[in-house]
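A single chain comes next, written as structure tokens; it is the form predicted on its own.
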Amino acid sequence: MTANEQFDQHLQQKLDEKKAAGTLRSLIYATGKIDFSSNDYFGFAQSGLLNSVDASALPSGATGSRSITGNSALAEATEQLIADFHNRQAALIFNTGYMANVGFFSCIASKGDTFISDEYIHASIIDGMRLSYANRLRFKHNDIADLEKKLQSSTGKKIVAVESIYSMDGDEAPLIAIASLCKKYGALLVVDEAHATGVFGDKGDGMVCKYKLEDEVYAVIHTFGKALGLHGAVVTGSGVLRNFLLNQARSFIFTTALPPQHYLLLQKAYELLPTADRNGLAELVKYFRQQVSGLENVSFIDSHSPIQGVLVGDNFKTKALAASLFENGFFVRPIVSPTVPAGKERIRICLHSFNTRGEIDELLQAIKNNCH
């Protein structure tokens, strides 16, 4: 057996172990299914609303990183448009949300400083913090008292990281209380708005703007792959922060820039965002919560955002339920441990403005039939 074959055998053994634990991932795609899974909250990605952008005069690629040949007046104008939209001084676009968080958190703190993050923070933020030389502390999910204990025991510059809407539980961070606590202890507050951008705020500008916390939050990350129906992400904050990141964030410096046409698409999406049907989506969420309150023998996560979920509590049972719902025409995905804590495995349900009450009724009936 060759060295290559031996190593493949080693990898296969690890895959077999994951399969035995019920954590093996696989790729699927769905056609003709009712979408209760994607993060395309308003259907921008599928509706054709962005197709009116004419990029025929632009190059097909950026030809290099932003610091070499990939920068343009169009890129910088788009960043300023986004910064203005979210009431920030400046913005820097990254190719993905993962790259934005890894780039930001890996370079913003130094040895002796302390990150303090919610225990349910996104994996991309965890990876970014791990790449830095700073200390890392976790506080209990949305627990202000525990956060204060961690702030009291931290050293150096203190950086608190939270999501405004959490991607798995769909619940909201107590941003006003967290911001007040950060101010008390001289800590910087960083908010990932991935699942709030577009969905919350008067014009879809997010929870930080909704609560008028712009001056209390040091940096805000917005992703484009959810409500905006596109790709990429942006870190917003001060002009000094932008200049620091373009000098220090390796995931920005050492990657080819987005193609020029993408900036036109972003401008169009931000033009459309204030007109998105946030009220209709909120009404669907309200209807969903009303319907599930009457279901017996089925446990749902306690969320009042478009992110909902059926708690199953077992990897194999969760996957089996997802497969059954898929066969019945519903595109939902199982979320198993260790992505969520053991015992909290669930079917993640994402509501969209284009879903109907009838589709919700059908989905809940299918869940009830499988869980009785």
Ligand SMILES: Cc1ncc(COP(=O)(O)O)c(C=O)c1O
Second form
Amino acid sequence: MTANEQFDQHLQQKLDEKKAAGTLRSLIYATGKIDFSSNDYFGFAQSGLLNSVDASALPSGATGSRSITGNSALAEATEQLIADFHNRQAALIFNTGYMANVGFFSCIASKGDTFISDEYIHASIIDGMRLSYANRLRFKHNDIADLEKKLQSSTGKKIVAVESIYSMDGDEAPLIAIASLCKKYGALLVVDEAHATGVFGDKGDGMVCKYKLEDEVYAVIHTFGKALGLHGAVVTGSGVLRNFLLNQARSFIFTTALPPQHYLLLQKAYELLPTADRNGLAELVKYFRQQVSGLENVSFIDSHSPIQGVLVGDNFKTKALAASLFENGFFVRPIVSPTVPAGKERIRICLHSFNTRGEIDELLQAIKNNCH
Ligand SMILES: Cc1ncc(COP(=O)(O)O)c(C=O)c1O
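Can I get the form predicted together with the named molecule as well, since the one above is the form predicted on its own?
Let's see the whole complex now, leading with the same chain.
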């Protein structure tokens, strides 16, 4: 056996272990299924509206990183437009939300400083914090008293990281209470709005704007791959922060910039965002909650956002339920441990403004049939 074959065998063994634990991932695709899974909350990605942008005069690629040849007046104007939209001084675009969080969290704190993050924080923030030399503390999910304990025991500059809407549990961080605690302890607050961008706030500007916390929050991350139906992300904050990130964030510096036409698409998506059907989506969430409250023997996560979920509590059973719902015409995916804590494995259900009450009825009926 060659060294390459031996190494493949070693990898296969690890995959077999994952399979035995029910955590093996595989890629699927589907057409003709009812979408209860994507993060395309208003159907922007599917609507064709964004395709109406004329990018024929622009080069197809950025030709370099933003620091070399990939910058343009268009990129900078788009950043300012986004900063203004979210009522912030400045913004810096990253190629993905993952890269924004890894870049930001890896460079913002140094040895002796302390990150304090919610235990359910997104993997991209965990990876960013790990790349820094700062200490890391976790507080219990949405637990203000535990956050205060951690603030009391932390050293150096304190940076608190939360999501405004949690990506797997769909629940909301108590942002006002967290902001006031951060103020009390002189901590910086950083909010990842990935699942709130577009969905919450009068014009879709997010929870920080909704609660008028712009002055209390040091930096806000908005992603473009969800309600905006596009790709990429932005870190918003002060002009000094923007300047610091473009000097220090390695996931910004050492990568080719987004293709120029993407900025036109972003401008278009931001123009459309105030008109997105947030009320329709909120009504649908309300309908879903009413319907599930009457269901016996099935347990749902306690969420009032478009992110919902059926708690199954076992990797294999969760995968089996997802496969059966998929067979029945619904695009839903299983979320198994360790992505969520063991015992809280679930089918994640994402509601969209384009889903109908009838589709929700059919989905819940299929869940009911499978859970008896
Ligand atoms: C809370 C949160 N932050 C960041 C990301 C990463 O964003 P992107 O998909 O643009 O890399 C996600 C996406 O899964 C997310 O849910």
